[in-house]
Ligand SMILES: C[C@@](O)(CCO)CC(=O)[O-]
Amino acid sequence: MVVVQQDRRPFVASAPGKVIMFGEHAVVYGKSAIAGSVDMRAYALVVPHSGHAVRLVLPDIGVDIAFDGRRLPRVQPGALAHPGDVEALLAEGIDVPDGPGRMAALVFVYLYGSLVADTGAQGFSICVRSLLPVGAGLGSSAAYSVALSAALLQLTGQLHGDGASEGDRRLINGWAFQGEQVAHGTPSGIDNSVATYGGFLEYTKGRDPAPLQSTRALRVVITNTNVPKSTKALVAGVRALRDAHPAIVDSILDAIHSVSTTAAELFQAPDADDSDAEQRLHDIVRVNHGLLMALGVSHPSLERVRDIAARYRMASKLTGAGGGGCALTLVPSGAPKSATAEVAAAMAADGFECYDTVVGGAGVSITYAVGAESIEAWIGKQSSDPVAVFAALPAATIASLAPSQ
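The form predicted on its own, please: structure of the chain above, on its own.
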């Protein structure tokens, strides 16, 4: 048994979601994609306590499980053929519920077994709140895995800079990727990388994601059309089109790659004129969407979003697989807050949900205090049960725990 030194103070680990800025579908064929972190996060409150009881609370999806931490065996290297086989570790007395929260609970069990079990760590409660919509292509699963990984690594003293150092982030990202393997089988790794490092990343299949050294955070409106989509079917449709017209489709994929590389250059050009760079960015948003539409992955709802945004002189594109799902609208840097409110109201009139947010902000974060007040004092003012308080806090209050941009 490796005995760890535990910090007994409550803390919050948080991680952002992600949005694909450029390169959807082309990335499947070895082209580049650009992704950025969104200022919508998952927050994990950790409350250490005496004894060996471990409790996971996910109030947004109705999960509340507890078990004796000594009953879960250590996940040794090579013990499982794949992290997704974690159910084989479930011992009697560890009851993971069926339903929408089962996979989230299994991710926790895997990470606990890998990072905490058999370390001599005492018990704790962890409550995760997410301000990210589930299933909208905004990386809610990866934000959860990164926040959990950071929380458990910090709890057991395996981080050395509260998650801020390069070594800490590499460790968090590696474990979060394994959590994503539990949830998704064969993830690309881009979602957890964005959630860990924040900012913008360039991703090419088969290579490590490359952070783009940009200080350019972008105001955006993300619109959820609430139209369900099948990523698998959309990817298959593009493949069928390419099989039928390889020269034409390959030229479209090459053009999308050029859009992504142009965006990467814009994000990393500190001497570029801001207004010129912004106009070029808006131009390539429109071009990227047009290319994706040519691949057949748009949808009438996405075109409606673009029509509404165009009335306010804003550029929009689908983000993710298309066929419904979400669209991303760039907000001009000089636009007043009222402009985004007007766009959101117009979108809502068509039954869409809008999120006024920022792309390119902070990655994983660990905090023990809110201003001059400890998390324990801040969260426990109303009750002796911090988990119950945290589980009931309004979203706006939870969001106040986000790191500054």
Contents of the next structure:
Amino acid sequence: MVVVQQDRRPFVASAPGKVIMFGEHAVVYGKSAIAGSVDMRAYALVVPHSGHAVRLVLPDIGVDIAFDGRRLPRVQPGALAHPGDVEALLAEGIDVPDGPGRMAALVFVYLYGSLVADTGAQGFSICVRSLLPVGAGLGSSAAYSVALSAALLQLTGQLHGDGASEGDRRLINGWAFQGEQVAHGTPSGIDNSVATYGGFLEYTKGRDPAPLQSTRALRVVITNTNVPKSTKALVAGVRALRDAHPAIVDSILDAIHSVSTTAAELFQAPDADDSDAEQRLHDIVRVNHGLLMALGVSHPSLERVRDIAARYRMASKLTGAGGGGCALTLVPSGAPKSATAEVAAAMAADGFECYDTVVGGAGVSITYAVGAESIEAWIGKQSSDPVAVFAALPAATIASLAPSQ
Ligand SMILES: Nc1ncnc2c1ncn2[C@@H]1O[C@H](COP(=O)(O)OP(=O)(O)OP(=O)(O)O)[C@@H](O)[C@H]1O
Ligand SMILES: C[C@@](O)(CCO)CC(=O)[O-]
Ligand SMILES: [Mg+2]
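Hand over the structure of the form predicted together with this ligand; the form predicted on its own is what we had up.
Full complex below, order starting with the chain above.
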């Protein structure tokens, strides 16, 4: 048994969602992709207490479970090779209904079993709230996985710089990737990398993410079609198409790779106001969407978003796994604020939800304070049940628990 040093103060670990600008799906096959963090995050409040009870509360998806932490066995390295073994963890007397809550609980139990079980750590409550839409293509699962991994590593004294050092980030990212594997099967790692490192980056599977210095303002309108989709099913669909038509699908994936490498050059071009570069970016947004459509991951609602954007001479593409979820619209450099407001209003009139997003904010963060006050004192003042307080906080207060963008 590894006995850990535990800090008993409550804290909040948080991580952002992501927007993939170019390269989704192809990135699963080792091609390059470009993505950045969005200014919406998942927040995990951890409250250590005496005894051995562990409580997981996920108010966004209706999960509230408790179990005796001593009953869960340590997860052995390699358990992910046998998904049945991971599912079996939930059989340890933890009652979780089917649906999104089951997957989220499984990710927690896997990370708990890997990082906390058998360390002699005392009990705790953890409550995760997210300001990201769930299952919409903005990386809500990765933000959840990164916030959880950071929370459990910090709780058990395995981080050395409160999540900010290079070593801490590498550790958090590695465990969050395993959390994503529990949820998805074969993720590329781009979502958890953006949620951990934040910023704007180029990602190729198996390599460290490479930060990009864009000379262009990263202005995008994100549109949520509110059509539910499953990342796991969409990734599996592309795999089935590739198995049936390897030569055709591989050439589409190669074309997406060229789109991403061209985009990286254009974003970093010295003259950001060059109208030729602007036109080329517009073109490749359109081309990337067409290639994704050929892979079978578009949806009529996403095509509708593209039609509306085209009326305003803007280019849109799906972002994330597709099949519904979100689209992004690239805002041309120098476009007035009124232009984005107009296109967003036109989309809202069709029933879509728009987020005016700043791409490239902070990655994972751990905080023990709200402004000048400790979380312990702040929560203690509100009620004797910190989880209930956190679960009911308004979004604006939750958002104050992370570094400003
Ligand atoms: N607020 C949350 N609380 C608990 N679990 C969450 C929360 N948000 C997301 N999740 C977990 O993530 C799952 C959704 O992940 P999924 O990968 O399908 O969508 P996404 O990550 O939002 O989109 P994409 O992967 O395309 O970017 C949920 O079913 C749940 O298991
Ligand atoms: C569809 C995909 O490329 C992005 C999902 O946000 C899957 C992945 O990279 O894991
Ligand atoms: Mg996801």
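In this text, the rigid core denotes the largest set of C-alpha atoms whose superposition between the two forms falls within 1.5 Å. Residue numbers count along the first chain shown, from 1. As the structure is a computational prediction, the values presented were derived from the model and not from experiment.
Visitor: Quick check: Arg286 between these two forms - does its CA shift reach 2 Å or more after fitting the rigid core?
Guide: Yes, the C-alpha position differs by at least 2 Å between these two forms.
Visitor: Hey, does Ser365 budge by 2 Å or more at the Cα between these two forms once the core is superposed?
Guide: Not so; Ser365 is displaced by less than 2 Å.
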